[in-house]
Amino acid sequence: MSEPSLSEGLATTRSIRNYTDEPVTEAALARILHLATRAPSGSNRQPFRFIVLRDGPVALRVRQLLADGAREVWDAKRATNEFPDRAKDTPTSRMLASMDAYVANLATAPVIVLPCMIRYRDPVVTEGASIYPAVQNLLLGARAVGLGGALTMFHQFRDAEIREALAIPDEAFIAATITIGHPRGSHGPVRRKPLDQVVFEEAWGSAPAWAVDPPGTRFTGGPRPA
């Protein structure tokens, strides 16, 4: 399988939550994490660290903690009717079904990666700039080698227990929970808002004439009105 071009990878890397039973090889993991570590960071400090959870005894314990937290938060979201459009065969209903299955199977995802960042100063809003580029590189790296991934924040609901189990030092924080595996479906062009709704020039809300999506672009909510 040939790797996608950079442009293709950027345009087609979607969240993959449903995986086959095919194992993720150590060579693939090494490739993905190498690409993740090529990301930029503030002052080139490279404060990112990645904890890989596979099938060791500690990993299995942390996987269950993550699954318990995921179930707790997802049940709460479902109970608040946060997603009112539940009609059959709508984007919302398909997303809900996908998330139900994802949460139910989270503990057995082929690989889970916890990207962490070592803080080198008191927490500030901008510190994510030194870890989330690496997170995106990781997801794009998975796409490059034929795998898929999904980013969540489920660790937040069992953070203390996970930190203790993995001996994460006080100066480091967990930035995300990422599952990785061989897609049961496939990647494909993602749907987003039209360029002229999100790109402005000179003033807020002023879309430039050149902010035009390439032919064939698919948009959130269906075809772009003429």
Ligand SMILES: Cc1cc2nc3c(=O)[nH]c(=O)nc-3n(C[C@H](O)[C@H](O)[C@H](O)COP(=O)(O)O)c2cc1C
Contents of the next structure:
Amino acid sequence: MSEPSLSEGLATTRSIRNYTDEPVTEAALARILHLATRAPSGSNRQPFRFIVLRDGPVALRVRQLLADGAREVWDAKRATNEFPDRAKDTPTSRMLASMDAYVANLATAPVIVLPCMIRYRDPVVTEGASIYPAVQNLLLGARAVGLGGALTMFHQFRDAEIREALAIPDEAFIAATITIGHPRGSHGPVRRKPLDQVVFEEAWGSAPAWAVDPPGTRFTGGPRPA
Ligand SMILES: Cc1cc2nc3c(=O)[nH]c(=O)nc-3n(C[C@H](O)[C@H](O)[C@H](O)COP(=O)(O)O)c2cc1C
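Now that the form predicted alone has been shown, please provide the structure of the form predicted together with this ligand.
What follows is the entire complex, opening with the chain shown before.
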């Protein structure tokens, strides 16, 4: 399978939460992580580190911690009836159904990667700027080699136990939990808000006339009002 062009990859890298049993090779992992580490960071400090969870004893334990935390939080969310539309067949209800299955199968996802960042100063709101470009590169890198991934914050619910299990030093924090595998299903154009709702010029809320998505763009919230 040929790699997508850069712009195609950017426009069609969906969250992939369902995977086939095909293993992720070490060569693919090395390629994806190489691409992730090409990301920019402040002063090129490269404070990102990536912990890969496969099938070692510690990995299995951390997988279970992640799965337990995710299930606890997801069950609590479901119980609040926060998503009243889930019975209807909508993109949101489909996303929620895929979340249900995703959480149930989290412990056995083909590979899980925990991108971490080494803090080099006291926490500031912008510190994520030196890790999340690498996180997105990782997802795009997975797409490039025919894999798919999903980004979550599931580590938050068992952070202390996971840090201890993996001997993560105090100065580092886990920035994301990413599952990776061969997609069951496919990538395709992502749905987002129309450009004129998110691009402003001269003043907040003032959309420039040139802020127009290309023909065929798919939007969140159904068809675009005329
Ligand atoms: C900060 C952040 C947290 C997210 N948390 C979750 C999550 O807990 N579970 C999940 O399945 N997806 C999670 N996602 C993925 C988003 O749901 C997904 O990117 C979004 O719905 C758009 O769908 P798409 O990536 O398929 O275009 C998260 C994404 C981000 C950036």
